[in-house]
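Let's start with one chain on its own, the form predicted alone, as structure tokens.
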Amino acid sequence: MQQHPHSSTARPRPATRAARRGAGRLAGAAAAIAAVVGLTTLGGPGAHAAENPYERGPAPTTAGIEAARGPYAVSETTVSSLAVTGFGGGAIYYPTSTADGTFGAVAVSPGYTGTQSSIAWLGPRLASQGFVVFTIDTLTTVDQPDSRGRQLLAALDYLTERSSVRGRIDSSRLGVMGHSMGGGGSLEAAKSRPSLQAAVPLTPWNLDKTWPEISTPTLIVGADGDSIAPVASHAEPFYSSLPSSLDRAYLELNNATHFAPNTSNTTIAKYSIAWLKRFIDNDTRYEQFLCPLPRPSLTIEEYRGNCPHTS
């Protein structure tokens, strides 16, 4: 796999002590504030704002979040179905360097008749922005959403408890994604495990149309040309049924089909990254991409959501 350069930046200088012995506490407080400001203005992996230890990577820009690769070099390891129980194995993508400590993690399920290869592009794309990403195979290619939801949770448990990269993961910062029935599965997973920090269903399909039980911040991505899981009977009612008090959003892709998530898609990547950063990493630097609400464009048919976010 191609490696990508790990960007770096100068470390902050220690806050300057008061020049004279008799300086009072006010000078010390000012120095402390200056140190925090210095940390928050750094721009590369390894720079974490003191008030949020989960921040990873440089201050985001539109170009950076839309890029095919982010600031982290990425490594990959495969997991055989014979080595796991409860799901079908898959591929784990993770930042190569351990300099920044642990990362949040995301499990991603394919759709009906799909394998992990159908959503594999999300692995390095998300991992290069500072996540451990597990694109999974399901037990069979025809598993229904409730089964895929359980498999996503089994994959997260394997990732944090048994995998070779478990030491790189903060097990309190986890999310789920999925395409089609895998997207319906990500709703099932969020319903079953409220501790999840983020869910991103992609052109989701599910016979259950209402999700008032979900308390996980959820971004639902639909497609205006979806004839398999039409937004009017899937993505839109899913979104509308989420609690109005929840951090939630609905992104409808313009001129796109049900299979938009199966190939590299900058709009899907951009808003998925922003959502995962904002809610898995509590990184408010990414709020700028979500609030104010994105406007219709060549790639966005519609975007709904609550702003500002509450969590």
Ligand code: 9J3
Second form
Amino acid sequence: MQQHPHSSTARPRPATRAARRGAGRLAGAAAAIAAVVGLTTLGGPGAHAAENPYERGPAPTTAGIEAARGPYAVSETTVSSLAVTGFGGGAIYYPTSTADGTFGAVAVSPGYTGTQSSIAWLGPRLASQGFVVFTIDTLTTVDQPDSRGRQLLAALDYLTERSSVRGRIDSSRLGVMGHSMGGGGSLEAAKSRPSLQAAVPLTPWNLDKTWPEISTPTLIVGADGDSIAPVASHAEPFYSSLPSSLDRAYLELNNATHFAPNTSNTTIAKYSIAWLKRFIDNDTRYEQFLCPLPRPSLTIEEYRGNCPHTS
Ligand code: 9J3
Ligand code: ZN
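Requested next: the structure of the form predicted together with 4-ethoxy-4-oxobutanoic acid (the form predicted alone having been shown above).
Complete assembly follows, chain above in first position.
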């Protein structure tokens, strides 16, 4: 599918000079009337809210966010570990087109012993929906969650300040994701950088069970069959310890293991896309997929969260 650049239909122009003058006067009068009408309706219940400057792509559908690819064609560039400091390099996936302006960006950390290839499927899957996505390698594959959190932030700094795609990114609209210790690292990153707009830890693992310091909207994804980071001692207490005033959610995958985030997974993609769109892009068109709370199904063991969202 092709990207959907904002386009306007060209208006036929009157042929004669007089006709153009006439059209100009009419347009001026119409603008004046529109300005007065706009003033009288500002703030009223029927007022059209200012257009969201961060919204990207067409109106979403369930099929669209469940699809293997979204509306944007995606390009990829790799970043050598030798070219960066504070993390291990990785792969950047980004919408090819420059017609839609800048995009929000997300850094994604792998888990213990994993490399960026273990979470690479998320790169094109999320980027094709209109994000710049950096799936990273860590400095060593045995780095712990606190280190992975710092590395996610170093990767975002590289992405927005030095990378070849820095001009395509809105540096005020950033998020973090990660698998296992990388999910634990996502919590660490959000705790230390409250300006992050969204966090999505995937079957997260961390020795720290309490996250009341987080003010970033956070979707925690657990797996009912996870015996490495059991939800009862990881994902669930992480979710429960987030402030109850925060926009937060807990999605527990049904019939899934610790390694569900390592291969293409439509449930993970669908709710990650909705969460990132809703909170990185402030795109309330995606609220429909998050509220009312998704019901248990063949793929969802349980879903908890607050509705409606407040930020
Ligand atoms: O990143 C992970 O997969 C964390 C789970 C783990 O291996 O914990 C044992 C140290
Ligand atoms: Zn804590």
